[in-house]
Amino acid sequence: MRPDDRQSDRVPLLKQRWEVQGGNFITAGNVSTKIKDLLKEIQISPDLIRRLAICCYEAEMNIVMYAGKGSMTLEIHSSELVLIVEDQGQGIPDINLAMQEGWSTATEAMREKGFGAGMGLPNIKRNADKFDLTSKLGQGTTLRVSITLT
């Protein structure tokens, strides 16, 4: 690989951003479906679509459950798919604890809807090749995952 090849991969071939409304369980999952449909349309491998779709859905549900609003940005590069999720929520007080399977701060109402098993962030990390999660209390959370194109 030439040095300028790495530089050119920093600029995405395609970039699209969607807004996600916190607290709206009726439209929850719509953005994830749009991303999945886009990846199918451009003929990304079904296995890679499945992995990114899991990351998208889990991240979108976290916005719906815990943030007032957020956004999901998909970047398609020549060597990877990148998902950037940003929310304006309460933030995560303890990321290490939040990464433990089964740990959840879901309310009883969320659990009654079938959510809050505490598998969201671990599922995202398991399906991503790269995983970066940062959060500031009272300001929100940023998640960046990437999946290498093979």
Contents of the next structure:
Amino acid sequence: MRPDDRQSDRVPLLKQRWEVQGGNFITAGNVSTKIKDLLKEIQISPDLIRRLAICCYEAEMNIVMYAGKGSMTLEIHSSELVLIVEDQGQGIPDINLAMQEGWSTATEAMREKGFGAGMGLPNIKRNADKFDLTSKLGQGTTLRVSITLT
Amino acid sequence: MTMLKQIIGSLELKVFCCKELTERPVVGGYCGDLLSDVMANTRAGEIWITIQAHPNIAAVASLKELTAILLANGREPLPETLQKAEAEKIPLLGSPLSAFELAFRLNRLLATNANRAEAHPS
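To complete the pair, please output the form predicted together with the partner chain; the form predicted alone was given just before.
After this comes the whole thing, all chains and molecules, with the earlier chain placed first.
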């Protein structure tokens, strides 16, 4: 790859950012639906949309459940779809533990509604081609996933 | 191909909303009350049988392009759930039967229709 090519791929063809309100279970999922509709409109293949929709929903629910507020940014590059999820929540003390299927810090009230099964982050990782999760205690969490366009 | 309308009639389901959207094909079903499990394992075109009745089920069904949500055990949707299901165009159905009984009856109906289609290809 020539340096110019690499540079051009860093600038997305399209970039859009949405705010996500923490604690609001009524509107939870709305941003994911908007992202999915946008991808459909630009005719991304259904399988890739399905995978990114799962990543979006799980990430959005994590903001709703654990952070006061956050944002989701979609970048469309010529070779990949990138989702960046940032929140100003409490942070994740142990990322390895959080990645274990079934591990969850959800409250009893959340579990009764079917949330907090401890499947969210593993679901995201399973559906992404690249997965990067960083967190600082008391400051927040940043998740970056990408799906290669085929 | 089994249509949602036929399933509603055959299983005597209550239609809470989107009655005009029941001319849709159903390819299968899935039982689950954990939303991440449903996100991970359902396929587009399936009916989702659950006892969860809060608004977020409409978002899950819409994102996974499920044909309908079927509330088991006589559960009634919350008003916010109805509103969201209507907005997302997801038919919301109900039955007093358990998820186990509904899954059994649905599976039997889908299998019967599939066998008929195989015996008499159009």
